[in-house]
Each structure stands twice: as C-alpha cells, then as structure tokens.
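There is one chain below, alone, in structure tokens, taken in the form predicted on its own.
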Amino acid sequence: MRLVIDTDPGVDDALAIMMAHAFPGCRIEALTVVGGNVGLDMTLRNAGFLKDTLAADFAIYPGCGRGLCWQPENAAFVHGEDGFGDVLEGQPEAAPEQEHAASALVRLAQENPGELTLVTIGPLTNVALALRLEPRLPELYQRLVVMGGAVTGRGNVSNISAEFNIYTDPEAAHIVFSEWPFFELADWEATMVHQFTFAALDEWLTSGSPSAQLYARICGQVRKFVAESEPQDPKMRAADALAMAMTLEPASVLESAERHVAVGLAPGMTRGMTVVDWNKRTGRPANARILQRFDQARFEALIRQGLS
C-alpha cells in the first residue's frame, strides 16, 4: 500500500500518519500539506517534525494556506497556536520541497497510474486544484479516502451543520465530491463514535518510542480541552486517525452505506455541511461510502501500533 497524505498538522493529523508510517507493507510517498487546523507555515513545520521524529524518507509538499474563496476560523483553540500543543521549539531538520503540492498531487499520480491511494485528512483545497490541473485524477489514483463532513448535520464548528474540513472550504470540497466518482468517506460524526479513554491512550504511550515521545508531548492542549469541555465523560476523538483506520484496514469496517454526498455552498447555516441523500430521492449515484461503524478493538490495536 501506498499513501500520498494531504494533511493540515495537527495532533489528529500526526496520530494518522503515525499510524501509516507503522502499518507493515505500507509506504508514505509524500506528505501534501495545506493550512487549516493552524496556517501553513506551522502545517509545514509539524510535518517536518514528524519527518524527522518517524525517521521517514517521505517528501513534504507546501499547498495553500487558505482556501479558495474564504478563510474561516482555524482549530488552535484545540491543537494550540502552532498546531502541536505549544510545545515544540525551533525548527525541525526536514525542509518541504519547492514543487506546490497541487503539482505535487499530479505528477505523482501520473508517474505511478493506479497504484497510490490519496488520503485526505486536512481541507481539500490542494486536492481541488490538482483536480484543475488534471481532471483525469480520479483515474490515476487506486482509492481517494477523505476525513470529513457531518453526514447527519452534527458538525463541529460555529456553523453547527458542518464539519471543520469540510466548511474550511466549501467549494474545494463540492469539487472534489463532485468530480471524483467515487470516494470512501469517514465524517466527524463517525469519529465520535469512536472515542477512546485518556487510561487507554496513557497506556499506550508507555511504549516510549519515538512516536509516543512526541505525541505525549504534542497531544496536551487537546486532552485539556477535551477534559473542560465535557468533564463528565472526557474521551479522546481522532478523526484522521479513523479514516487512516479505514484506509489501512478497509476489511474491519462493520457497516458503511454507499450514498451521493453533496456540499452547501450558500450562506447562512447549511453553508459547509455535507448533504446526504440518505433514502436516494434525487436518483444521483451514489458518489461515496460512508463509514458507520469500524471495528473498535481494530481501531484502538492500530493506533497502539503507531505509537509503539
């Protein structure tokens, strides 16, 4: 298996390709790299950091650092100012290529026809504009796994409907959703589904690898909002943990449902939400699987072994 990772780090983003980097017979080829939990300088920075602490000879591909036509609000609040919990300093060893990551998208996909899998975990921005570049793209690439959305309207930024990557930007995302054919889609309220216990995750962070060495570190801003934010039951959610999950392992998805997804685009409060056609009015085809329910202990073994 090989992965190109368009991600946007953050924590959730770290675990996710922690967990890639440890899956035995799968290859990272490049870390595509846009701004969305923090801005792009600090994305770029983190991916490096993970380069160095992973040991990984993947390249890092710098995208855009806003989105097509807006720029909302980003996810410091959780990830910290920088992306990582506030806790790094300096700069990292690994410095990003010059190629922009939409060529980067491109050129990958064309040198290597079939035989990559795109896993998106951050906005889709640079995905649609390499889909400008080359709209043969859904041809050229094995399976395109996309962290986001809210399939039932629950999301998780100010415009309850939607979900943070999708509503970061809404029209990259009708792109890629309506141009690529078919895709696998794990959204937010998957996620929550899926939540583990601050005991679990302590437990596998005893494993002192180097993974763990850094997510301990980078994971304290979130376990502190996580815990203010719902202190009667606080459990840890890894959103791009889960789609890696499910790329890695698509034999332990328990239930998924295949569906046309679409993006509102207007103003006021459907404005990012990912509109499902759940009982198949519109006569669309359906355009994604949707992840409901994946294997749990699966889940929790595979972020074990990233961090181990």
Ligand code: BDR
The other form holds:
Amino acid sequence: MRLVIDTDPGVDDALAIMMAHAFPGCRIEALTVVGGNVGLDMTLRNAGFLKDTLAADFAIYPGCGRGLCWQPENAAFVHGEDGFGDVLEGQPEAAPEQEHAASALVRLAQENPGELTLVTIGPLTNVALALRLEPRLPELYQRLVVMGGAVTGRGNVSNISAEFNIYTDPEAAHIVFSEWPFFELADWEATMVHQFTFAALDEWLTSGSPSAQLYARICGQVRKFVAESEPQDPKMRAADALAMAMTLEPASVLESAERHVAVGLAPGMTRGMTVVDWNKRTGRPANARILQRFDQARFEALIRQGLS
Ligand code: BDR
Ligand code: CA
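Could you give the coordinates for the form predicted in complex with this ligand, as opposed to the form predicted on its own above?
Once more the chain from above appears, this time first in line as the rest of the complex follows.
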C-alpha cells in the first residue's frame, strides 16, 4: 500500500502518520501539507518534525495556506498555537520541497496510475485545486479516504452542524465530493464513537519509541482541552487516526453505509454541513462509503503499533 497523505498536522494527524509509517507493507510516498488546524508555516514545521522523528524518506510538499473562498476559525484552542501542543522549540531538519502540493498530487498520480491511495486528513483545498489541474485524478488514484464531515449534523465547530475539515473550506469539499465519483469517509461522529481512554494511551506510550516520545509531548494540550470540556468522562479522540485505521485495515470496518453526501455552501447554519441522503430520496448515486463502526480492538492495536 502506497500512500499520499494530505494533512494539516495537528496532533491527531501526527498519530495517523505514525500509524501508517509503522504498518507492515505500507509506504508513505508524500505528505502534501495544507493550512487548517493552524497556519501553513506551522503545519509545514510539524510535518518536518514528524519526518525527523520517524527518520522517514517521504517528501513534504507545501500547499495552500487558506481556503478557496474564506478563512474561518482555526483549531489552535485544541492543538496549541503551533498545532503541536506548544512544546517543541526550533525548526526541524527536514525541509519541504519547492513544488506546490496541488501540483505534486497531480504528478505523483500521473506517474503511478492506479497505484496510490490518497488519504485526506485536513481541509480539502489542495485536493480541490489538484482536481482542477487534472480532472482525471479520481481515475489515477486507487482510493480516496477522507476524514471529514458530521453525517447527522453533530459537528465540532462554532457552526454546530459542521465538522472542522469541511467547514474550513466548504467550497473545496464541494468540489471533491461532487467530482470524485466514490470515496470513503470517516466523520466526526464515528470519531466520537471510537474514543479511547487516557489510561490505555499512557500504557501505549510506555514503549518509549521516538514516535511515543514525540506524541507524549505534543498531546498535552489536547488532553487538557478534553479534560476541561468533558470533565465527567474525558477520553481521547483522534479523528485522523480513525480515517487512517480504515485506510490501512478496511477488513476491520464492521458497519458502513453507501450514500450520497453533499456539502452545504450557503451562508448560515448549514454552511460546511455534510448533507447525507440517508433515505435515498434524491435519486443521486452514492458517492461515499460512510464508516459507522470500526473494530475498536483493532483500532487501538493500530494506534499501539504506531506508537511502538
Ligand atoms: C479534524 O479537524 C482537525 O482539527 C483534526 O486534525 C481532524 O483532521 C477533526 O474534525
Ligand atoms: Ca487534521
């Protein structure tokens, strides 16, 4: 399995990338980086820290620093001002390439038709631009797996129906969802069903591996955010890790539904909402396989492996 990961690292992005790096038979070809959780300068810096930590040979391509048509709130209040918990100093050794991420997304697919899986764990700005550059992109990638959306409207941003990656660039998500004939979707609501305990995480972190050491440092701000927002029963959630689990081990998907998913673009309450034709009333063909339940033990095993 050869992956191109479009990402805005991000604490859960980091975990997802560690999982892919550690998975037997998986090779990360490239990170195409986008602004989202925090600005592009910081998401690129974090991609570099990941490459250093993993001693990996993937290329890092700098992409878009803001959405196609607007730039709403970022997620620094969850991930820290630098996106990685505000604990790392200096700059990584790994440097980004010159080529723009959208161009790299096209070139890599053209050079390896049918070979690569594209996993998107950030706003879809780079991918939408790549689609405009190369409309055959869906034929050139083997699979597209998207982390995004809240499929019954229980989102995680100020516009309560929407999820962060879609809300950050709704126009880009609209382009991808309406022009990519079929993709796999791991949404925020599935993420909330697949939380894991701090105790389990602490045990996995005892491996002391470079990945575990980095993750232990950068996840502090997320833990604090969760503990403050849900003091009764704080648990760890990692949306991008769930999308990566579905990518790496599709056989561990226990339930899914194939439906048409569209993106709300109008200003107001439904901007950035993922609108799912649950009752198949529009006659539009399904464009997404929506994850509903993943084998929790396998999800946790994949995270543990990523941190080992
Ligand atoms: C998504 O938003 C970001 O904050 C996370 O990294 C994840 O990709 C979850 O809504
Ligand atoms: Ca992300």
